[in-house]
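Presented as structure tokens, the chain that follows is alone, the form predicted on its own.
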Amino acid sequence: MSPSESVYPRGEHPDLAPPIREAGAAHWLRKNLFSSVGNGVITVLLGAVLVWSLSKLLVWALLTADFTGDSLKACTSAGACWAVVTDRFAQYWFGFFYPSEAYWRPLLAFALLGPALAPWLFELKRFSGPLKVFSLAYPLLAYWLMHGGVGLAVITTDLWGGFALTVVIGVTGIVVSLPIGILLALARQSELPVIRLCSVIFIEFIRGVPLITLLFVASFLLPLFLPEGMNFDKLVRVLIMVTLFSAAYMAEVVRGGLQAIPKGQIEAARALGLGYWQTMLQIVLPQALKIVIPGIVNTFIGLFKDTSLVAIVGLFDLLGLTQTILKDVAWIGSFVEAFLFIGLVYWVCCFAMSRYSQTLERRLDTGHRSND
């Protein structure tokens, strides 16, 4: 009897490969792009348009582009003038006023950001404990590197700018807003009326006011209400407002996850004698946060892009610095290349966060859909 005619007991038949016509690239193309005559025609037409557009873009952006020069007039070809980026490359990353001899300090701070975040973002079998200790010390280390003091020349925050400032605001807002948002979500579901009311008022007020309004209040109005001679750094004020703004939205995302957890689990935990914080930290929050991973990352991405608003209050982040460069007589008219460059920078950062969230979802098996 041939193997194909063999009889196996129920439940013991080996897994067989799918038929050739039901697997592979040919099957995917037939199913998704050429499932009918009409779909095939549309696929061919859209493919032709895409190839034509990409070829034109390639010629303009690379093949006929100029990459060096000290002004727009120095770009003589018909392609893009990337000299606006290469000529001011250091300023895009560090701003106009950060001393060039100290560029190594923010570079080192950013290099150390990876090890500081690694134990919280990935499952590390080795060095997890020491890296978590390093993570707790990293904020002070990064501030010392960028600001100075105790052996390093002081560089005040009004001299910070460019992508470095964008990263400082974005990472600080993301890291700090998550725990605050979780606490606000728990407070909004608290059985204590005062705590619940305070959380509701804060969340609804922050969500009802545009971020730009809060930045204006922090930058221009708040100093008017402080005692004479008392003031604190504008960047610190902006960081506080950006963090609180993001935390209010984060609280609603987390609250959605909390509401998805069956009350029976909480009642079972109480029956086992677990206290409130034991129940939340060990049972409810791990499940709730896994459910709302897409919403959390979406809030983070929105926060990172909203950092561009700080240009309106006089901070030279990546967008504000680009707008200032384009006011230079030498680079007037180079806005396409300049904004394409910073758009690519923002896209790379946001795409990386999006891909990480998808990886995290698969690792934690948070989805309930089939893989078909």
Partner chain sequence: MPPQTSFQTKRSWRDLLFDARVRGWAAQVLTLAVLAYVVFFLASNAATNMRALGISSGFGFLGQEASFDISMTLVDYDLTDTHAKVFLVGALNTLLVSVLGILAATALGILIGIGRLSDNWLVAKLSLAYVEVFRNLPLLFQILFWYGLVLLWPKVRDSIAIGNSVFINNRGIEIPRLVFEEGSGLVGGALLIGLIVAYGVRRWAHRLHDQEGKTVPGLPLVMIAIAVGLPLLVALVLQFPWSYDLPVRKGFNYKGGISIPTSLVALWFSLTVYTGAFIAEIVRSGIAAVAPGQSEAAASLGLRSGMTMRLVVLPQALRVIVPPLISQYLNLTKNSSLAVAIGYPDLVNVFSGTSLNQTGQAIEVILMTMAFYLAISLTISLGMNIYNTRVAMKGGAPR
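Return the form predicted in complex with its partner chain of this protein as a structure block, the form predicted on its own having already been given.
A single chain, with no partners or molecules, comes next.
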């Protein structure tokens, strides 16, 4: 019997410190960066390129940059000229024509978006009920704030622009496309052949063509198909198309969830005497939607990115507006700085959403799936 076993009862010997070669920073470096000659060479090469380009970028973007000015000529340093961002800063957020004394309205609407979304995105311990009521009223409230009427000065949609317009298109598309997508998914699973066929044709058609052709339909064809005098404004037409586009993709995501629900669930509900809608709304959908929330968020990210396409049909969203700014004589040549700025804005929004989807995936993964 060895001495350690005589001192400690069997199985209760305290853990020893790992061998010196298997711990600490040196070990980490050896294991992760220099595990072989080839790996070492790759690490050194990549590291050198990375350090070199990051330092170049730092010098250009911050150390030798100009931050203010009223035109590109006002920038005299060797580095970046961020004046194109700072000089027009408010326009990036609110558009060219939105009256500056009313900037508080989109700002307030945007701020209220947080509480309106919170009860759906997070598991709140308190206020969940009242906040859900609030979020049902939110679309009307936001429209009232942005558009006006009833006590507020009216600001028509052709004056909207910039990031505010991007968010309006994104949020409207997201909110409206989810219920339509759920209905389409249910229709595609329906036992009624006509309903199923209609849904399949719609979904496959929309998913088979590029969004830009649908936006062309909105701007060229829709006026042709409506009676004279009945004409929505351009934003609404574009919104309809973006929403339908997104709904078709949403339907496929939801269908994935519906297919994952065991048939026994539906049969049990039927056996209890529940009708179709009761079965779907109370038994199937709550389970199916929970599974596919990450997929839904991914569709939202796609939709948010696709809002930039409205620039092609002449709306001044964040991207369209920036292109217009860059056509201004004062700012020709400031293209890289302006694009890096709006790129950062887009990226932060999309990255935040994808991070949220990943956390959710981990939270929802309650270990029911066999392999992962």
